[in-house]
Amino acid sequence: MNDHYDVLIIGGGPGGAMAGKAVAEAGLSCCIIEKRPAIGTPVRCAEGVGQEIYDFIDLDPKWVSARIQSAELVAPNGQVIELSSEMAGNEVGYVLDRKMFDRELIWRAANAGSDVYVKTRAVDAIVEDGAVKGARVEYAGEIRNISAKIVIAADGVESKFARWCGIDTTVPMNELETCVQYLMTDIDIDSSVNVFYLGNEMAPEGYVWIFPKGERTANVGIGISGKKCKDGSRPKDYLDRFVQEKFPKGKIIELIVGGVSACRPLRSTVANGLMIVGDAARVSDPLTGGGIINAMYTGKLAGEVAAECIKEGNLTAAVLKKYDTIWRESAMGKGIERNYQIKEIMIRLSDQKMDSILSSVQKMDLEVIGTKEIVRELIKYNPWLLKEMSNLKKILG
């Protein structure tokens, strides 16, 4: 490990790996550190991605656990709404093997020239004269300083590094989805369909998911609002009741827990000498919780902008702001804001109104599928939405 790099990246997930590859391909020195002893483990994700994954990488079949052809929504009253691939959008695509996928991304960053160190933890930021200059890290039992022209924080939803740099990264409790997931086998599922269960009794301000991982195997999980957690009503309590009802003979072979932000992104994802990507920047989808693609996009973009700014010799927030502006104005950035507004509407709905909305989905016959078109169709069948939810005007523009 060197004492200085052009770019130091905190976190070896998809965002950090994509950033490292972009920096190294630009001919700059780069180091990626990951606090865990192995890349890709433990998996803290439902592992689903949409077709847009091909914007970043050609999928090798060995990274894919299941090819998803359609999705089903199960309403609070038990009604099943089947969504075609056109209607389901990003909910069709692939369920990955994240252990293999994440390692492949890191290998590509390493092959491009990035140094990679696992079981290496950032313990503080080095800040001088209002600018981030590197990090203090714990490596092989020793604390050492690594200086860098730019640090990219890709350390996930827990994101300590940006906070050490003076940025408020707090996720309000009511906008933190607390999640539990089982990897289950010996269960009866359709291995080509993602299934989502909705309703306040099933998963308050969240949902239960079944993401196939192959024949008779799936990620079965739940995310609920942190403000709904209490004794007897923790995510695991809800999930255990669901599993007992739906898969009483299924076998649980893995258990993971974690959190997903359902808030707006950070007000700024740059500072002097600092860029923030992926879940650390709070760019996971506030409606679905999906974050793999957004992390890859922001990581790649941050790496490219960092390399450009280093070559120009200007590392101020004003110049790095280019990264922040580009992603906010992108389809991803606009989608995050739109889905945040929709999420704010959905969490206030009673189960009865949720049933009404989901029932109307089956009546839709849309030539162009998009969020605005779907919302307009929903209002046509549920005019009370426009009267009760003023935020819809923002969504419709």
Second form
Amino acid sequence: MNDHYDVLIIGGGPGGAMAGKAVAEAGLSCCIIEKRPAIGTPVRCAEGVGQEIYDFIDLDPKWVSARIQSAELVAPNGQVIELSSEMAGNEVGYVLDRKMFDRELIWRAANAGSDVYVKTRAVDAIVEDGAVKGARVEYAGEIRNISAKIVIAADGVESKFARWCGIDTTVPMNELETCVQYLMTDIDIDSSVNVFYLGNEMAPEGYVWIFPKGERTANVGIGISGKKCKDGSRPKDYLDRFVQEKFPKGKIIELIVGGVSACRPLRSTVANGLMIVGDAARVSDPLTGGGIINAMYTGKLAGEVAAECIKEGNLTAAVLKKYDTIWRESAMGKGIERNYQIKEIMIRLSDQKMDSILSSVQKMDLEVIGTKEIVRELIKYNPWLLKEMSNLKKILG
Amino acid sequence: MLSIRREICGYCGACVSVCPEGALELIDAYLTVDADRCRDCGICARVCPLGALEVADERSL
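For comparison with the form predicted on its own, please write out the form predicted together with its partner chain.
Next comes the full complex, this chain leading.
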């Protein structure tokens, strides 16, 4: 490990790996540090992604667990609504094997020339004259100072680096989805369908998911709002009840826990010498909880902008802000804001209203499955939505 | 005073993200609390997916 790099990246998940690859490809020196002893584990993820994955990487069976052709929404009253693409047999998304996927991304960063160190943890930020200048890291039991022109914080939902730089990254309790997932096997599922269960009894301000991982195997999980979580009604309690009823004979071969932010992204994702990406920037989708693609997008973009700014020799927040502006104006940034508004509406719906809305979905003729299209169709059949929720008009633009 | 039940904790970091004081930290496979920073607000104990955290006195919630 060198004492100095052009860019130091905190965290070796998809955001950090994409950033590292972009920096190294621009010909600059780069180091990714990961506090865990292995890239890709433990998994903290339901592993679902949409077609946007193709913007970053070609599919490889090594890290694709299942190809998804349709989704089913199960309404609070039990009614099942199927959403599939117009063309039968088309894939609408994938369930990944994150253990392999994360390694593939890190390998690509390393192959491009980035250093990678595992079991290496940032313990503090080095800040001089109001600018981030590197990190103090613990490496093999020894504390070292690593200086860098730019530090990219890709340290996930439990991010501390940006906080050490003076940025408040606290997720409000009511906007933290608290999640438990079992990797289950020997269960009866359709391995090409993602299933979502909605309703306040099932998962208050969240949902239960079944994401196939192959034949008779799936991620079966739940996320609920932190404010609905307390002793006796924690996500594990809800999930155990669900599994007992639905898959009483299934075997649980992995316990996965985690938190997903459903708040708006950080007010600013840059400071002097610092850029924040992925879950650490709170750019996971507030409606679906999806974070992989958003982390990859922001990570790659941050790496590209960092390299540009270093070559130009200006590392101030005002210049790095380009990264912040680009992602906010991107389809991803706009999607986050729209889905935040939709989430705010969804969490206030009674089960009865949810049933009524979902029953109209069956009349839908979807050409594209996207949140915006679904909401527009929903309003057509449930005009009262507009009256009650004045924000919707704004969202649909 | 926050107590961490290590036999229950899944070291996921959900608690770290909601701590307003930055008192919690996930170090690889174990969670630590900085007793000087922790104000016993109990927010972390509320959101824990497994119920691994306990505050002896939750008056401030």
